[in-house]
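Only one chain is given next, in structure tokens, and it is the form predicted on its own.
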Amino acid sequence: MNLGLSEEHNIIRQAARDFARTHLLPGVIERDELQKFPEEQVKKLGELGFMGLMVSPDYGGAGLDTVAYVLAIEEIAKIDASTAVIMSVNNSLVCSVIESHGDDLQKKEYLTSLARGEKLGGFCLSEPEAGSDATSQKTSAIDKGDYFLLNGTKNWITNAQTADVFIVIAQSDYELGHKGINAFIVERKWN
């Protein structure tokens, strides 16, 4: 059994090491006591194919496997752990949702574009009074027959000031406990 990195394995580590160094690294002190988006790096992580690397090629996305994903993320974490999370909350919290659970439609619409980078995901899950027990959480969606109506409050929601689209999970019926939980796609422009 070999229990090492593939070629491939090994080709994605240099690249995402090569692009903190060469992108990331300049300026990470200043844009983290400054609180500043990195719009330019996050940018071209998705020109380069980071942003999606685990979407399907269908969907404008690099296809790879779990440990190409994790490599990455790790080289990009050594020099910018803000932009690791930026990077990981829309390759893992959103493409993936979309991807596994979304419909062809939603796929088309929302995935490709996130995956190659031309939009951001954000993931709203933390509440106030329940942090992220997705079980506790107050926030409701109301089927109102060709949309839901979503009514609550969220914290922490990573992406919050850049991301066009938010997963939002919400209770869409009390009764049935943790099995009333959905996933919603949010996009900002609805507001």
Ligand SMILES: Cc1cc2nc3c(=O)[nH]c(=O)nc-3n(C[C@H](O)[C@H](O)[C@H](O)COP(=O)(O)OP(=O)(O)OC[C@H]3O[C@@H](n4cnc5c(N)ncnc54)[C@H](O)[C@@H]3O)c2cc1C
Given for the second form:
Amino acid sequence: MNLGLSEEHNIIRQAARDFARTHLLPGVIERDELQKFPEEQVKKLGELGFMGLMVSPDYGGAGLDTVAYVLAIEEIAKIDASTAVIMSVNNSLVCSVIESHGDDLQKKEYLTSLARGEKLGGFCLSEPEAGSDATSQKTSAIDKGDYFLLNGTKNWITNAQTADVFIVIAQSDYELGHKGINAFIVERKWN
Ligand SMILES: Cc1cc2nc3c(=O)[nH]c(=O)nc-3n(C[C@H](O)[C@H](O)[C@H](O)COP(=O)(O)OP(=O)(O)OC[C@H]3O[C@@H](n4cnc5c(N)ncnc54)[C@H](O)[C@@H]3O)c2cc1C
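Next block, the form predicted together with the named molecule, ref. the form predicted on its own:
Once more the chain from above appears, this time first in line as the rest of the complex follows.
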């Protein structure tokens, strides 16, 4: 069994390393101090396929494996941890959830643009009183017939101020306890 990196892995790692040195290193301290979102850099990452690394090419992704994804995140994080978190949320918490659990319509509507970096995703699970114990979250989702009404407070949400699409975790059936918790796709513009 070959446990080494493949040629493709090495190419991805080098591409991420080059990107980080060229596009992230300049201004990284200043962005951090000013708490400035790296808008241009994230856009470029999207154009290069880094925002949907493991998503199937059928939905605009690069179709790579987890090792390639981790190598890329490592290289980005070495230079700019904030950008690595932005990238990892889009890849792991938004694209992968929609790809694994979304229906075909949701994939066409959201996954393709998220994987291509045309849109940015956010994942809203944590609440002031629900961190490690995510099942104690209190956000409600009330079935109103042809829509759900969501109500609650989330915090620690990466990309909260910039994302276009959010996965929001909410309780839609209190009688079922934690089994009544569901994930909803919410567009910023619905606010
Ligand atoms: C950079 C960053 C980005 C984030 N982005 C997001 C995001 O995009 N979306 C989102 O929903 N959340 C996000 N979070 C929130 C993150 O998921 C929570 O911080 C995490 O779930 C922990 O919750 P908490 O901070 O409330 O800590 P707590 O759950 O209060 O834990 C505090 C400490 O207690 C320990 N602890 C907790 N329970 C136990 C136990 N039963 N036994 C022993 N020790 C325990 C923990 O290990 C920890 O050391 C982000 C956090 C960070 C730091």
